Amino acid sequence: MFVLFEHDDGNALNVSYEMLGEARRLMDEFNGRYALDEKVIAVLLGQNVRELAYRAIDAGADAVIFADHEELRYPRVNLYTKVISAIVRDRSLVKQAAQSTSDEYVKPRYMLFGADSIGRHISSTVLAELESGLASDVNKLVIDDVTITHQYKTNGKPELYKHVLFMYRPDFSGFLWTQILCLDNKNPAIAREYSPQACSVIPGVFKPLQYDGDARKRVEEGYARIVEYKPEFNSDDLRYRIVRRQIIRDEIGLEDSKIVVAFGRGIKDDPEDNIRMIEGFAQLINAKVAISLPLSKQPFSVSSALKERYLIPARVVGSSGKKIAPKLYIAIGISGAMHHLVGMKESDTVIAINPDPDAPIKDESDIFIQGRLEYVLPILIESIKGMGSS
C-alpha cells in the first residue's frame, strides 16, 4: 500500500499522518489474514525532505521512497505525476524498499492520497497514468474478499475477488453509504487487471498513530528503509514553472472560531428572512456562520448579497468542506447527513434546532430543540438580548 506523504514546503500535513495510520492498521490486518508480508510505503517528493522520511516511518510506514529535487519543492501536477508513477512502477526500487516484493510486481496493490486541493488533483492524474480507477473523498476503508456476479465484469457468472479494497463515502443524499470497488475484468472476452485500487481520503477521518520516535533506530537496524529516487527532467517536463507563490488565507476563519452557527435546508420556507435572522443571531453571540453542503449549490432564491456572502463552498462544513472543532456548534435546520457530521462531530458542545424528532443530528447533539427555526430562534435572540441588558 503506497501513501503519498503530503507536505507544504517541509511542513507535513495532518492527512499524511492520518493516512499512514490507517494504512498501517489495514495492512497489519491484511498480512495476518492472508499470511503475507506486504508493506506500507510512503512516497515523498520535495526539496530537502529526507528528514520528513523519518516522520513518515514514525507514523506507520515500513519504508519511504523519496525524491529530492529543487523542481519538486512545490507540487506541479505534471512533474509529480511523472515522478510518482515512475516510482511505483520501478520494481527494483520498490524491492529496495520492501525485499519481500514479488519478482512479478508491476504496480501497487493499493494507493492512498489526501482528499485536499493537492491530493485530489494529483491522484486523478496519477491513476490516469497508471490506467486504473480512483474513488474520491473516502471516509471508510475495509479489505475483504467478495463474490461478484456482473454482466460486464464476470460475464454474468459468480467470481471470487480477493483482497478487495472496499472504499466508502456518503452518497449525495448524505444518509446512505456508497460502496466503491475497483475490480478486474474476469470476463475472458475483455479480461484486464486494474491496479492499484486507489482513493483520496477525507482529512480528519482517520486517527494517526502515536509517534514512538524510534524511526532512526529502526532504519539503522534494518527494520525500516529509506530509499532515494533520483528523478530526471527534460525541457518538456519543465515547460510549466512557478514564478510566484502566494498563500491565500481563509477569509471565513471557521477553523479558528470558538462558536459556529451553521444552517441547512431548514431555511427553505423563507430563505431570505431566515438567513438574515441567522446572520443577526451569529453576530449577537460573536459566531462565524457555516452551511451544509446542499446550500453551496444555491438551491433557494435569495438576494445576490446573501448568496455571495453565505451560500459559498468556503463555508461548507463536512466531508466535502471543512472539519472544525469549535467550543460551541449550533446547527439550525440541518438534518445531520453523514457527510456533514464528519465535519463537526469533534465540537465540544452541539446544539441543534430541528422540527424532526428523528433527525440524525439529534444523536450528535448535547441539546436538541425540537421546533421550527422561525419559532425557536426569535425566542433565543430575545433571551440573549435580555441577558445582556440585565
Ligand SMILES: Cc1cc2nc3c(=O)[nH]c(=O)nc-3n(C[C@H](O)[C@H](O)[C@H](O)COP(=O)(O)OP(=O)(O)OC[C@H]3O[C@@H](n4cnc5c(N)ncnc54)[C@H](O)[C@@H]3O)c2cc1C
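Residue numbers count along the first chain shown, from 1. Nothing here was measured: the structure is a model prediction, and the numbers come from that model. In this text, the rigid core denotes the largest set of C-alpha atoms whose superposition between the two forms falls within 1.5 Å. First, how it differs from the form predicted in complex with the named molecule.
- Of the two rigid parts that describe the chain's movement between these two forms, a single one contains both Val205 and Ile122.
- When the larger part is held fixed by a C-alpha superposition, the smaller rigid part turns by 8° between these two forms.
Next up, the form predicted in complex with the named molecule in place of the form predicted on its own?
Just this one chain is shown here; partners and other molecules are left out.
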C-alpha cells in the first residue's frame, strides 16, 4: 500500500499521518488474515525532505521512497505525476524498499492520497497515468473478499475477488455511504487488471498512530527502509516553472476569528431575510460569517449585495473550504455532513440551531437548540441585546 506523504515546504500535513495510521492498521490486518508480508510505503517528494522520511516511518510506514530535487519543492502536477508514477512502477526500487516484493510486481495493490487541493489533483493524474480507477473523498476503508456477478466484468457468472479495497464515500449530505470497488475484468472477452485500487482520503477522519519516535533506530537496524529515487527532468517537463510564489489570504479572516456564525440550506424558507438576520446576529456578537458548500453555489434568489458578500467560496467551511478552530462555532440550518464537520470539529464550543433532532450536527454540538432559525434567532438576539443594556 503506497501513501503519498504530503507536506507544505517541509511541514507535514496531518492527513499524511492520518493516512499512514490507517494504512498501517489495514495492512497489519491484511498480512495477518492472508498470511502475507506486504508493506506500507510512503512516497515523499520535495526539496530537503530526508528528515521527513523518519516522520513517515514513525507514523506507520515500513519504508519511504523519496525524491529530493529543487524542482519538486512545491507540488507541480506534471512533475509529481511523472515522479510518483515512475517510483511505484520501478520494481527494483520497490524491492529495495520492501524485500518481500514479488518478481511479478508491476504496480501497487493500493494507493492513498489526501483529499485536499494537492492530493485530489495529483491522485487523478497519477491514476490516469497508471491506467486504473480512483475513488475520491473517502472516509472509511475495509479490505475484504467478495463474490460479484456482473454482466460485463464477470460475463454474468459469479466470480470471487480477493483483497478488494472497499472505499466508502459519504454522499447525499453524509446520510448515505457509496461503496466504490475497483475490480478487474474477469470476463475473458475484456480481461483486464485494474491496479492500484486507489482513493483520496478526507482529511481529519482517520486517527494517526501514536509516534514512538524510534524511526532512526529502526532504519539503522534494518526494520525500516529509506530509499532514494533520483528523478531526471527534460526540457519538456520543465516547460512550466514557478518564478514567484505568493500565498494569497482572503480578507474575510475566518481562520483568525474567535467566533464564527455559519449558515446552510436551512435558510431556504426566506433566504433574504434570514441572511440579513444572521448578518445582524454576527455583528452583535462580533463574529465572522461562514457558509456550507451548497450555499456557495448560490442556490437561492437573494439580492446581489448579499450574494456577493456571503454566498462565495471563500466563506465555505469543510473539506473543500476552510478548516477553522474558533472558540465558538454557531451552525445555523446546517445538517452536519462529514464534509462540513471536518472543517469545524476542532472548534472549542459548538452551538447548532436546527429543527431536526436527528441532524448529525447534534452529535458534534455542545448545545443543540432544536427549532427553526426564524423562531430561535430573534429570541437569542433580543436576549443578547437585553444583556448589553442591563
